[in-house]
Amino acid sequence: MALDREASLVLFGRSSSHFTRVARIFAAEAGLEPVLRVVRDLRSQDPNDYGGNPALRIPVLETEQGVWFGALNVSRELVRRAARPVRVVWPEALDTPLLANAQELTLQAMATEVWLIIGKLGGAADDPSRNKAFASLRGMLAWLDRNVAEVLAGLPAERDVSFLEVALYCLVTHLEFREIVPTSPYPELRKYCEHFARRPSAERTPYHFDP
């Protein structure tokens, strides 16, 4: 029987969370409306706050088959769901270094970026491990940005997305609304997310803090 596209769709997350908003951005550009329920407290210990999910993360779909557990989880089902077919480009076809490189940098300073949030919301602020976390985090930004050109180009050309402009858009834009870093040293970043901006999928998903 076929599934209802759309029917009980429900996405555990935050508007001001980058892999949730990774998530909406596939929603969008599969034109669906998950119901967005928000995780209120990013500390909870309660698998239960996150939709069911043990390692106590964002963002979950939670649908008639089941739950799915993580933004790339999230994402594929929710294009599968599409109306039109949309045409992405997932993390298991780019095989070469520089672009599974690019993919692999772009969630690990996403995680670490997680880290310095979730570290700062705990009281861990002095931590010294915080250092090493910058300095990781600013180099991977740094690898990045001087690729990021080269990484564009080596895309498949038929393509309507890729997970990883995506995920890159995401991580970058949130880096600013979060106060992390700023992105001025890294313009080819910046430059890359102003393109990315211009699509409906990304205006229609702003950062913001849910009330």
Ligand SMILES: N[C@@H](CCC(=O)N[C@@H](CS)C(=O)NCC(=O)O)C(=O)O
The other form holds:
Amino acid sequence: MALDREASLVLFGRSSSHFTRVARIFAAEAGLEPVLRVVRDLRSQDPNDYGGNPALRIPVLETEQGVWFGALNVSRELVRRAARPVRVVWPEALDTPLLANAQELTLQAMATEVWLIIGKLGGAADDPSRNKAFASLRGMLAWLDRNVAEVLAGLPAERDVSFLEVALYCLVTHLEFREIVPTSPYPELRKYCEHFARRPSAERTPYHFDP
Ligand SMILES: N[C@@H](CCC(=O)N[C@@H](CS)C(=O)NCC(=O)O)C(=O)O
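Please supply the coordinates for the form predicted together with this ligand, as a counterpart to the form predicted alone shown previously.
The complete assembly is shown below, putting the previous chain first.
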């Protein structure tokens, strides 16, 4: 059953995309290998190039049941299809300001990074609002760096992994991969990434530009 359902899984994304990597890590945690359909041109305005996603964004998971838009939906569906149960702490379980804010800032930092990268693609490198976006990104990273130890200690112990941990790892390593901002001012985040990088799911999904 699990194998039949896996055979029909197609992940629209890119190996260089941090939101896609979140989904790929959850696929690996779930023991699944969806086929990666590389979205080659992120300037395309045709939803069909994004698996039908009208937001024109990746990742999207195509299944026999329909398509799932966005990293969180995709990750949940992959975990539901896991052959063996994976104990995941999802965002809605983060019920303290510290944990909930860590989730919010991680996803916002990922979105800000997308904005900075896509803005550059579109030739908007001199847009003055980029300065604010960089300030915001640095502020979020500083907050996450200050709080990451407490956040990790506050996550439910009964878990294999949390959506927050996966997203945080994908965010910080992507900043390095795309050289958006140096990560040296954030030693706690770097330490966290060194630790998470030992998971087989992280080892199997390194960032690279698809040929
Ligand atoms: N809310 C979406 C955001 C996905 C997203 O922004 N993906 C980026 C790639 S990492 C993208 O598709 N960018 C294309 C664009 O901004 O035009 C999710 O959680 O998956």
